[in-house]
Each structure stands twice: as structure tokens, then as C-alpha cells.
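First, one chain by itself in C-alpha cells, the form predicted on its own.
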Amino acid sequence: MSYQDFQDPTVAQAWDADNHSRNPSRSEQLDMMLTIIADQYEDGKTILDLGMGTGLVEAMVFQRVPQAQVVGVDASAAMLALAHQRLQSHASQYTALIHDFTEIATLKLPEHAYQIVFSVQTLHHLTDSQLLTAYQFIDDTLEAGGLFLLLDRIALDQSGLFDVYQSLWARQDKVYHSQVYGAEGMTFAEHQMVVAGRGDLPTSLERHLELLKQVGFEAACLHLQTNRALLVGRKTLINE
């Protein structure tokens, strides 16, 4: 059984207890994303989270924006069970749905005005064509001028630079007491095996931006640290 089997309650609980040691960039990039959400959110509108998991980000959203309304989607019932425990005090402010993101075109959302969509460490499981479908779904879901925020793993596709990434992973481990250096593999070939073993299909930064623009987003990378990025897309206004 893989530690990536998030349908397993034991795996879900282990991830919930430690989601930092293999991704020390997470805290800072989450804070950036939450800052944008708090500044942009309009009362009465809805936020959509694609990859709700155990509700950790929702709890942070409600701290920053106490009046927020959220719809969260995840493929794992085990993860959502933990989310329901965590978010009991905000039960009237969120709706949780179970759905497989590889079939996102069939996802039926409650009818709301979706001003913001975000996804944290979830869409790297999709193939290129599935990612394009997901971005089209997000664009179709958002109201005009709405924001999409993606915080996710980015593909390393240049073998000749792998040792440079290793230097920064070692630095992260020293500064943040994380465990990235060895976990990402000791060679580029080993790194590719590690990624494949997790069932991950990360996309390059350039391809993410290309796909976002292809479906009509005005898109940019806001923050990049080694292979973790925060991207933004704004849906084109109707009158533009």
C-alpha cells in the first residue's frame, strides 16, 4: 500500500499530522495565497476548493475571512471525514463533495457565484489533457473577473540542473528542519522514479501558464521555490 493512498484513513491521518516535512515551501506559499483571498473576497460570493483534503486550508480561510462561503471537493472520503471534524464550528459555511478530478467535467456544483477557485497540491495527479479540461472547467465555473489560485508541485524536466535543485533542497532542510533532499531522489533518474512511484504527473511551469492562457486566463507565476509554485489566473472580463 502506497503512502499516497489517501482513501486509507491511516494515510489520511498521517498526512494531516505532517504535511510540512516534505514541502517546507507550503507554509509561506499558503500565506501568500490566503493573503490574496482575504484581499479579494467579496461578501456573498463563494470560494471553490479543488482538493479540500482534511480541511486545513478551509480552517485558515475562515480565520482570515470569517464570513466566507466555501465549496470543497475531494476524491477521498477519508480526507473529508477529517475535514468535517476540523470544521464543525463552520458547518453552515461549507459544502463538501466527493469527486474524482480525472472526471472533472462531470462535477456538478451547487449554483453559486464563484468568485475564487483555488487548488493546493492536487492537480499534479492529472495528465496534460485532463489538466486542460480542469482549467476549462474552472474558467467556466468562475464569474467574470474571478480568480484561480494554484499552489502545486512543478515538474523538473532538465536533468542537467538537478544538482542545483539539490543544493536548495539541502538548504531548505537546514533552515526549516524538513526532509526534502533525500526524499526527492539522489539523481535525476531516481527523482523521476520517486515521482512516478507516488503516482504524480507534475507539469512544467511553462506548460501550466500555456494551458491557463489557452482557456482564456490572464495568468502569471507569483512565487516559485525549487519545484513548488503559486500561480494565478484571472478570468477575462466580459467587456474586454
Ligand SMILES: C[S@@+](CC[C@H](N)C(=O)[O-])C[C@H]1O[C@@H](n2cnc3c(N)ncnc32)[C@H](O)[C@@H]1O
The other form holds:
Amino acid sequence: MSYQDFQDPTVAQAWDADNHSRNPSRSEQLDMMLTIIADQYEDGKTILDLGMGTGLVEAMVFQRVPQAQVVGVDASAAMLALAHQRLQSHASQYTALIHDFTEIATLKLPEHAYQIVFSVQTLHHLTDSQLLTAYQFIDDTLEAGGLFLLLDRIALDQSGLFDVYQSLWARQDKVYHSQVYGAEGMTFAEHQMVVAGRGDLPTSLERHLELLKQVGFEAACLHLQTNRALLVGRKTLINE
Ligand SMILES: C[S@@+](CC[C@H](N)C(=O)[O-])C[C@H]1O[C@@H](n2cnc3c(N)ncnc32)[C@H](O)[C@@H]1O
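Next up, the form predicted together with this ligand. The previous block was the form predicted on its own.
First the chain shown before, then all remaining chains and molecules of the complex.
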């Protein structure tokens, strides 16, 4: 789905109502990410979410870490309108800003100690150079020792492995009652057209890690299921 599509209130509603059928790994990877946030969060510090969407992840953060403070950013007013409805009872704990990450260098955040930055299913809308700029921005924003967590779609860029991914998508659909097989295309060429048609620009796992390390993070992939990954970057003290 192109990121401009999220500006449409009908698309925003539909995405909010079903974020599982095309991504059955989401619940478990979110649970992993939230487990890390709950263990790491220090009272008084701020969490930054790049791609706040409809506030689904914030609602889970507040459930796990009731005292958390969050700044969420998103380009879509329609998505953020749903987030405000969802998060009414936590109004004093979050700030939402509208900004386009293709121009992330001009994003002005409120002054806080940002200890954790996360981004869920959002940064795959950026080109390679925009992603590098985003990683630089995240590194600059985080305090020393801070943590970046990325949960996102990863590029499937090796045509000779496409049928292997298909086996696992079919398995996922059986186990999780999802609809991934077919939706990702029936051949590698079709898959590339589907991805381009959605306006997605996913990056390979290797390239994510390379870019994260290039800006100074200690980085690793914590969990990978087919083309969905949870990555972590720690801002090293040396970059302080
Ligand atoms: C699939 S939704 C995920 C929302 C939320 N992170 C979640 O997981 O529930 C992707 C979100 O990224 C936002 N987004 C996509 N491209 C963006 C960009 N260039 N700048 C800012 N937000 C963007 C969309 O508006 C949308 O809210």
C-alpha cells in the first residue's frame, strides 16, 4: 500500500480493523518488541514512534509500561485521528506530530531524553538514501546507550529462493489463518510487481544492518519470519 493511501480515512479504518491477515508474524514480533521495551524503559524517559498510525502499538506500550511517555510521528492525519480516539485515556502521556519521513531531517521533536525509538511497518516506504538519513536522525535523537527497534517488511530479492518463501507463506496461512500466499504474487516477477504496485520499497536484511552499523549502531536481527523482521540497534557510547 502506498503511504499516500493512508491519508484516506477509509483506508485508515480498514487497516486498523485488519492488520493480521497479510502479516501473521505481527503479533508475535510486536510481543517481542514490547517485552524489550518493558524491560528497558527508564521512568521519565521518552519513547519515539516513527509511524504512529492508529495508535495500536501505543495502546500496547501503555498496557505494558503504564508510566511511559511517547512522542509519535506520522504523515497521515486520518491515521492519527484514529490514534487520538484510541488513546483518549492516555492523553497526558503522548504527543502526536504530523511529518513526512521522506523529509525526516526537518522533523523538530519536542526536547526530551529519547531512550527508545521504534518503528513498526513504516520505514519500508523510504528509498535507500532516505533510510540512511532516517537512521542518522534516529542515532542523533537517541541518548547514548539508547535503543532503536525496527519491525518491518524485508526485501525478498533472491529470485531463486522465491518458492521456498511460498512454502512458508502457505504454512503460515494454514497455522495462522492468514492470507499471505498468493497476495505476495505467484512468481518472483509477479512478487516484484505486487511490491512495486503497493509503493513499497523494502530493504534487504543485510542492507538494513549495514546502514545501521554505518551510522554507528551496534545492530542485529532478533527475529525473522520469511520477509518480516525485528531488528535492534543500540547507540554506542562512543557516538555520544
Ligand atoms: C502499516 S501502518 C503502521 C502503523 C503503526 N506503526 C502500526 O504498526 O500499527 C504504516 C504507517 O506509516 C505511515 N507512513 C508511511 N510512510 C510515511 C512517511 N513517509 N512519513 C510518515 N509516515 C509514513 C502511514 O501513514 C501509516 O500510518
